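Just one chain is shown here, as structure tokens, and it is the form predicted alone.
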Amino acid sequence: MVMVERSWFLTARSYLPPEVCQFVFCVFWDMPIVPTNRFLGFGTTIFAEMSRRAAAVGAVNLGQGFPDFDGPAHVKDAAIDAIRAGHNQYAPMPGVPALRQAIADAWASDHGGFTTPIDPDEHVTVTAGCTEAIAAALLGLVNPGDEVILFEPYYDSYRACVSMVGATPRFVTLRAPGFTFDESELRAAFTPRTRAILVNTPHNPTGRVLTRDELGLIARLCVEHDAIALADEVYEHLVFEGRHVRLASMPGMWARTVTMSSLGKTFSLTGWKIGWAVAPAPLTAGLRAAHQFLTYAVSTPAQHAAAAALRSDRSYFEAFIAEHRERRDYLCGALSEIGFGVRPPEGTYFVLADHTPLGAGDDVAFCDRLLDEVGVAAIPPTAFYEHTAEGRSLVRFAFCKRMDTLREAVGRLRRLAR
């Protein structure tokens, strides 16, 4: 009931008073009256909220984006190298020094298409995941008032963000099935009062992998409009189909772009929230500001490990996208036998399916029913959308899982079609 409560509340909250909001807020989740309105709506993460109900009722939990498998031993043991050794107290607050280089050097590598030389000192710091990066990118670059373009779905953290920061979100859709964007509405999104654009490529929680001419129109648009982007690149090296380009790549991009990216996607550390964003320095001098007030600095020996693995052998990279490959083509195969409607996503470790053919209402409903019938957890993707609408015929799965667990939660859905 909560989630269908959850679902209309989001819908409502664009066109009710703010004060009506808070009461109907308080009213249903019974809280207390909360002294401002930045985080009205949000409640609970989707995230959250289905990996609690998931270990209640010990569903698969295909819903939350983490591995059920740790990560590589050479980094772990990094870590506790990193401990053993004294690596204890307080980073510097842009980050380890080794760990800034090491993310300067795999960027002067030929992945992503960017060639300009990136100093560790001025250019590179390194934040608690991330999520804290894209916090403090637009805390410390973003003013109240100002506006900031958002694709739909988006991260959700994206949508709190923005409203933390008190700026007002536009959004243009990515509609299924091939989730590309209009140019129309994209050029109609930029406004004399546009400040920034969040682009997340390779994208959660569609899998689309933005092309080059995507990324160029993007670019034109942000320089025509003198516009800053932030480049959520998490899943950079979880590219299937095509081929990852950074967006500060792009002509006249470096100067007005921050990128960010993180160590628990590509490693399958997720719980280490190391994370960092690379920018010019005035933009770097902008993010810092935040950062130092938000986390100051994130685990010392972590950094260190981190530093190690983004020095890994090539190889580990190559058996990384050819084990999720194997995970996306097994899952997407049996969802599709299944009766979904799927399209195989061009990167990460999600996949959004269209549960329409098995005739279950809404996504909100489906995923309830997923839970309660088949003992499966996915999420229901209005809770990504301003206009819900677009979602709710959708269904998102997570495939970094053990292929057991894969299996087991094939096996579950199975019943679906019985």
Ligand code: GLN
Given for the second form:
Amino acid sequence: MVMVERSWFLTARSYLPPEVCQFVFCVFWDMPIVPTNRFLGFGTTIFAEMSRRAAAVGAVNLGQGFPDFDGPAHVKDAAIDAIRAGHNQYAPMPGVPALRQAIADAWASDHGGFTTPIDPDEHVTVTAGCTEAIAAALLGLVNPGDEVILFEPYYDSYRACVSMVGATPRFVTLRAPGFTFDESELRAAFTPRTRAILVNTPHNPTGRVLTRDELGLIARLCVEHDAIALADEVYEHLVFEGRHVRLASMPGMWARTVTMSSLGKTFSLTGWKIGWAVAPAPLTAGLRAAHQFLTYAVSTPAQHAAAAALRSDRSYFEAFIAEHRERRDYLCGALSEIGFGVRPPEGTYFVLADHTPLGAGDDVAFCDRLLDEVGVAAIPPTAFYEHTAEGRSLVRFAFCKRMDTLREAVGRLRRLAR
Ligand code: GLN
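Got the form predicted alone; any chance of the form predicted in complex with this ligand too?
Every chain and every other molecule in the complex is listed next, the one we just looked at coming first.
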């Protein structure tokens, strides 16, 4: 297959009728039938692709971010109890009341620096993972032709959902090695057509936790331009230094922010796909307009168990962060000994390292070599960039893995140093 940049597909689809696009891509690029033009250039997600290849060659999988250990027993027991108690029919469209109350109570605790009272009926919607919340927010609150600001590297579904909505993305780059953004670039990204900015903190894949000053600047620009913010805060409990600060807690932001999170990351149950969105009533109405037709409601017993999870003792959350800190410190230390350029992440369970000290080639070539010669799967981050040149020197490793798994991966990666 001829390697072409996504931007090429995206440009082509604006000029060519759908049938011509399909024909050209099928014949000349040997692509399987693309369902619609909305998905041209997106291919198969890099997570599915790398996990498949990792399994095929028996590699240690530090690619897709899922734990290789199980979630807590008290949460699994709560799910089994809910099934036995007969909580097995459709949940209410916005979510099981017990879970929405638990989410509101979690917001009412000091976590996140947020003080506005959350009403579980008016402000909370349960979704199929944070991924559905993002899709529903964009579909329900952004019109075709509106502009949406994305920081790159971005989580891949953001870019595809913006395309599904028919909105125009504008990009602001978080530049290595510090992964900070340029204030003037952010200011310039706001235009009279800006409807929304998507903000992910703690940030996948860079591991950045945006500072209060950075969040304050984003907030001021949203207020000035009357834009809404879609805040993906799924890694809210994975902050290694300091505490998580919600974008919605910045001045003027509650009224214009949809905050999204999920059970999967904090409770190591990524397969349960329970997420939620918290937003003021008008934004909740937009999001629910889409959610009711996307999934209507999500797994009832898992929602009951999620309510129990959110009511876990503080010691659960403390152990969770302590264990991930140990994993982070071990992997980052080892990567830097091996020769990678490493900046330990302030949050999340990902490290985005510079692979260029270890040899030539871009991120894709490097990840191919890791899989085939070393037996470790990682993610080539150009999948998360529009300006792919910014990501070619980088590689993403996930460290939400057992220490034994990390030790095995490091043993294999040491071959690179020889
Ligand atoms: N959030 C996970 C990651 O970044 C992947 C989820 C998925 O596979 N879509 O690795």
